[in-house]
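Taking the form predicted on its own, here's one chain by itself in structure tokens.
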Amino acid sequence: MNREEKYDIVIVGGGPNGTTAAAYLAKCGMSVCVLEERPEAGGSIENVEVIPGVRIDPHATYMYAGAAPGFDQLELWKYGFRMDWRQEKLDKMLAAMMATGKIHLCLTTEGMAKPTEKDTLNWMKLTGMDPSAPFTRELLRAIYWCPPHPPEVEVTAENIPYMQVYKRHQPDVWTEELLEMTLFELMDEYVESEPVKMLHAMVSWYSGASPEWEGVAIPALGGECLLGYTFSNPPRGGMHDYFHAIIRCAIAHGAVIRTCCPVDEIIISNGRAAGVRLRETAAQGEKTIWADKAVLSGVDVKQTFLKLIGRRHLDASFIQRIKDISLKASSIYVSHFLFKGRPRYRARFALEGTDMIPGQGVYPCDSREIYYEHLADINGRKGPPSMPVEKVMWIDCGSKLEIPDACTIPGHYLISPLYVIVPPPEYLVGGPEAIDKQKAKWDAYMREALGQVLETDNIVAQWSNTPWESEHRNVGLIGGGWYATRHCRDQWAENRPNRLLPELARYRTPIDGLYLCNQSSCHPGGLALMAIPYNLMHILIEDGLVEPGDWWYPSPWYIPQQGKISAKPR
């Protein structure tokens, strides 16, 4: 049996980043092979039928890719992707939410807090969601779907992409102080109600950068905008079906996707990434797979350099800097609740004149003092939740009514998922399994936390996964969370994964022909799907590896690197 194969590009990891990169490259006419360790590709975009008729999302549940160029560049509608993109639908939803005050569903310990007109109008001004002059997609593309500037370019307020967007659309918002602000400071300037500020802070925290971090006010706000951009237009079939469209696209263009094929080693020959060697347990006869042009690593930066590449190929100081990367971001304890009958708000949260099914709320939005107390668990005590259950902060992603096949049991409703931020397992006092050892206790805690807002007497089933379980279930979630590394200024844009490793900031590595394509290793990181493969395309074009067709267009804020081929079409 032939034990060797050769492709133009070999990609390690078949998650959303690796598979989307394969779709882009295969559409360029490249021969591509994707190698996935698990029995199913898709990474965190999986769907599990926990009991007949109930499907949950252990990880990804919301569409954070709505502004991506990849939808039209890869023509995903040809491969089964369906989502309602009509702007008038979003406009009507915003108008209705503004009229009822539900645009900011602020759940406090005293009940539902309504925003003021200033809260709503200034939030729409900052995010570009004013229907009369929208610029949200342009803002999101400027934050996420744009590669970092080349190293010879000094990054200033005049060339940071999102700053250019504000200068064009909201010049009175533009100020160099934006580059030093925390999200709290930004909210203090534009929003007057503390519960509304806390709503934005919480959603941003769960979607990316923490609201107290300096210098990332707009990227933090961008995380919330990623969610809000397609909030009313979820993809049909949820995120799992979104990935089905991606993988169909890759295969249709000729990419080879192989599962149950763990990679044991990235082969380095004469200082260049030349291919991979599969683990002996791989369900694949050809144990050595060569890459004629490049190897793309879709696994995290620590595994890439500390496990897949031998030390003899790397400088000792580089290895130490990889080891020094901090995973001290945050993780999430994920819960799912099945109700028999409609979930019900407790009396103090009911909205007059509505018959709304609960869901998609943040609690408690009282004040940032509660937030900082919760934060002390994450960054100070580094242990399981110590806050009283009536104050612990959580996000309820809502009933899955917009995804009908999520729950098909008559008379039952799925509230899924509910997130509570906890420390990364690697930093837990008592060891990474500390929470797991008392999982029944923490499941009850999460149920009681939800019970502060909802009547819970009709819950008939509950499922959960701790950060440690998430990390073992999905090896892409190092640190048990989306971002794994801190999404602060030191790791944003040109600095990602951090300032210790500037040689990795534009997806290249010290090894010729080896590129990074993983959410924790590259700008922008986390939930902005299709951003890393799209941004990486600019770099592969610069290096002369890829020549896309007329369907390709680069970011309007992209600056070519000196001495390289420009990714802008000739």
Ligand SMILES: Cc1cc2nc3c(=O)[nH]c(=O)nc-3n(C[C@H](O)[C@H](O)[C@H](O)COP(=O)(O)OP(=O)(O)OC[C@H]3O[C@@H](n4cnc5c(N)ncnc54)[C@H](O)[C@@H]3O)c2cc1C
Second form
Amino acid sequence: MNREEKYDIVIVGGGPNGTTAAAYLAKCGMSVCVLEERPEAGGSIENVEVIPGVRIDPHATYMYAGAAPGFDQLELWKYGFRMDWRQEKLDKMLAAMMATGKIHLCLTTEGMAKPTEKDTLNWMKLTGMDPSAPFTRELLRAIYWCPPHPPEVEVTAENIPYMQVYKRHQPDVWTEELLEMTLFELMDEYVESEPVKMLHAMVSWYSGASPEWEGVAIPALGGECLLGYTFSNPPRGGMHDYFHAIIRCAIAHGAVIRTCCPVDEIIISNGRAAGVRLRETAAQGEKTIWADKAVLSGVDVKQTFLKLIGRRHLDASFIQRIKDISLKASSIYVSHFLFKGRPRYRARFALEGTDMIPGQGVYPCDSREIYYEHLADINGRKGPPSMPVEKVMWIDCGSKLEIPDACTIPGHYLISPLYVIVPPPEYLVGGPEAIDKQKAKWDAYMREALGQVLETDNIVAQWSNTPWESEHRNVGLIGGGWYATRHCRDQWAENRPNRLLPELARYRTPIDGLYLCNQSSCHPGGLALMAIPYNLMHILIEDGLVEPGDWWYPSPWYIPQQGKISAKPR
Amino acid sequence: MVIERREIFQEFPGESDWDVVIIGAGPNGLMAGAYLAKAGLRVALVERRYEIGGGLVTEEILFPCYSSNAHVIYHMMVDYMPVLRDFNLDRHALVWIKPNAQTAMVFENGESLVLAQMLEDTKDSIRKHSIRDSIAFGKVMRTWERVVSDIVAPATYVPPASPLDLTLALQRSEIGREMLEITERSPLEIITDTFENERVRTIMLYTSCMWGLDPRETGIGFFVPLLLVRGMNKCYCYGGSHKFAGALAREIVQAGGTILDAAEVTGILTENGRAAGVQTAEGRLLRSKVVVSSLDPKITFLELVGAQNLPEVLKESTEGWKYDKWSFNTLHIVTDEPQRYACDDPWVDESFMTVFGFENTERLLAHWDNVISGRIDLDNFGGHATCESFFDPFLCRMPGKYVSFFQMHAPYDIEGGWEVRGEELKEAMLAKWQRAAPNLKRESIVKSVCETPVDIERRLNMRRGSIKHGDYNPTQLGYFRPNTECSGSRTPIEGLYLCGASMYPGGLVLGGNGYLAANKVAEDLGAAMWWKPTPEMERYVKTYFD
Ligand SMILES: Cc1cc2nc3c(=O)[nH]c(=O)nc-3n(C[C@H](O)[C@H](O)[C@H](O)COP(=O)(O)OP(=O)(O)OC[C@H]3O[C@@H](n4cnc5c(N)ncnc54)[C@H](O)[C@@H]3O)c2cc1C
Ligand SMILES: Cc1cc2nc3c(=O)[nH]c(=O)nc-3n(C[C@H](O)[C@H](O)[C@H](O)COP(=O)(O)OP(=O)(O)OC[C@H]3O[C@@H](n4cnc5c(N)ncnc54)[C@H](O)[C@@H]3O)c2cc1C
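Starting from the form predicted on its own shown above, please give the structure in the form predicted together with the named molecule.
Next comes the full complex, this chain leading.
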């Protein structure tokens, strides 16, 4: 057997970011090899049929990528991509909401909240959803689908892409202060009802940025828009089937994607990334795969530098800064519930005028004090939840209720996933397994938490993954969190992976020929799928590695780095 | 507040045009697709599940962190499948593992038997029980191995000949005549005539009939050499069986084919008596020159084409289609260590498959008789077990853990129903397994889950949990599978072909059904056949049919 092979580009990790990059690069005519450790590629974009007829999403569940240029550039429709639109049901839901004045998502201890007109109109104004002057897609592309500006460019309120969008479409939202604000502050200005603010706050937190973080009001709001943009409809077959379109696009363009191929080392020769060496358990053994042009690391930033490259090639200061990247973000306890018979919501959560089950919701949205207490628990005290169960804040993505093929057992209903944020296992007082050791207890806690809004006596099965388990299921998911590291100002845009690591700011690394392509290391982090590879393309073009065809278009807000080739078509 | 969807992104179209639409992306659909796509045809595979693979399913059913081969694990035809020669699946890091110790059987008193790839190893093990049988085994294998390598294995990839033609053809050679002679006898007769020792008979009977042969049925005897010889040549797919499916899917996509998952076919379109495409549950229409179905004839003809659109003869023979006589009930577990069986031979622990629960043929036959009539006697049952993690580190995501399963034959219509009996049976299986492997302590079981026949039906639409899409009996085998109208891939409905386990050569991952269908479709559509028969196939055709 051939112990060595050579490709233009070698990509470590077949998660969504690595594989999408493979699709882009293969489409540019490069020979590409992706090496994935697990038997199935897809990273956290996976589905599991836990018991026959019940399909759950251990991680990604929603389509956050609606605004991505990739759908068009990679022509995903050709590879079978399609959505599971639930338009009719959503219309019914909207009608019921209009009639009752309640928002089904916004659950308080008193029942469903009723937004005021100002709540709704102003939020639409901020998010570009006002049908008379829509700009959501542009806003999202500006926040996520644009590489950070090059180091020589001073970042100002004038050149930040999303600020440009506001200036153009909603000039009265544009202020210098916007760049300093928290989402709470922005909402205090525009939104009236506290429960509605809490709904947005929670969704934003779960979608990448917290409502109390300084200076990321708009990126925080963007997280919710990503979700709203496709009305939280999932792809047909679940998120993994969206991934199928990506991987098939890559393969159709000639990329080789191998599973059961854990990478043990990124080979550095003369200061350049020259290829990778596989672990001895790899399907074909400890093979070396050379990269003629570049190695892309689609795995987390800590593993990339601390394990795959190692101290030998890096200075101590750099190593320390990598070690210090905080895992605090979104470590998440995920539960999935199977009900025999329809879930029965408590009377105060009924949405009159529809037979629909609410399905999705955030609870309890009463006030931000509850949220702050929750935060203190997780990031302050770093302990297993000490919140009384009535107060623990959760998001129920219960979307599966409206997707019949997610649960095909007659008479059974799936509420899945239910999320509660907990501390990263690495920082947990009591050790990384402190929560896992009492999993039965925490499972019951999750049931009781959900039980605040519905009857739980007809739950017949529950599956859960703790952050510790998530991290093992998928070694890329450091901290067991869903966007790896915080999308706070110190770790966002030009500052990602964090402000102390400027050498990694634009997907490049101190090692020639090594580029980053993972949510933990790259702007814009997790969720906004296809953003990292699209943004990275600009950089690879700048470095003269690829020349895409006519199908390529760069971000309109992109600024080329001096002395490099511009990614704008000539 | 309604956003026009088209503004968001383009999706796979509501209507599309293809040369070939294949229903079901199980091993057979995938293989047919791989050949035809590479032949330059525009191919679409339409699969009901969110994931391709059909029986090639590796799923995290011990959620979270532990995956299992929920269905196919033992690959018996790896040495012969044309698909593994015609495609370079190496490129996708597809690797087969073939342990020497293949099938073990342990008995209550700690005695054991091991069937190994190396003939003398097997004879060593048999000799413990009967010197005569070990000699008999060596002798009979001389014939049986040739029956398999010269005839049955290559014939798997050649369209079925009518019984008369086949009989005439086989008369031509000594080995052919031997095979004809074996065929006349029942598995039970063959085995009791060949071996004297009850333990030896029991393992031989189990190995040759475990896939659904009736031990007392005559006219199917050639399956004994086939399943015994191939049963001693099983391969494991490193990383789980789904990797095989993944490799085939990559070949399809690379050659320009398209795969639609989460797309249940709800109807096969016919126009002027010709198949013209398929309709999916979400309302998409895929028009095509030909439709190839990997589903069983009842689903294909009665449900998807519609009984009213069938020629009377076809309708009748389809209605007469019999599903498998039994299904599987499988207990999957995660433990802290692999099973160590209480027996006299350490090789048992390394065996790919370990059978227990049966002391003699009488007990084994009684168990199978029970199963066929819908019962399981908790005092007399058994099955086979494998510790997958013993061969494959990729299934467990937590260090130091092992996944294993214990699989038994079980009726679809169990007395009392699976919902009621499932838990009781799971307990009984666990107890039985623990008796055979005492280190399997309850405390060491991290997780467990059962996949019942009803579950099999639900996961893959294998009706009544029929793992071969239909019974093996003389009227549903060889040339008669699924019926004379559809023998050899084509059906009486022009443009409609069959490629699944319900056609010749039958169930399991043989690599034949999809291959044969691809040959017919390519021929009928005038596509370039870029592949050639394997040397074994050529030799077989030359010897017997020239
Ligand atoms: C609970 C949860 C919910 C989420 N919900 C959503 C959602 O609703 N919508 C959404 O869009 N996103 C969601 N996400 C986020 C999304 O899943 C991530 O943003 C995305 O998966 C990140 O992709 P990645 O390619 O950067 O990394 P990963 O998905 O982590 O992929 C990295 C890959 O590299 C492999 N790997 C690791 N080490 C090696 C090695 N040494 N050698 C070879 N391969 C290796 C891993 O096995 C993995 O496949 C969620 C995440 C979580 C955890
Ligand atoms: C528990 C179990 C263990 C087994 N173990 C082994 C083993 O170890 N070795 C072995 O060789 N064999 C084994 N088998 C048998 C083997 O799985 C089958 O014989 C084999 O998978 C048949 O392949 P196929 O492609 O014909 O059909 P299938 O594998 O059944 O594939 C058919 C595909 O069609 C899809 N489908 C169904 N209905 C529709 C529809 N309406 N529209 C679109 N798609 C549809 C299904 O989802 C499926 O993917 C086992 C089976 C079971 C159940």
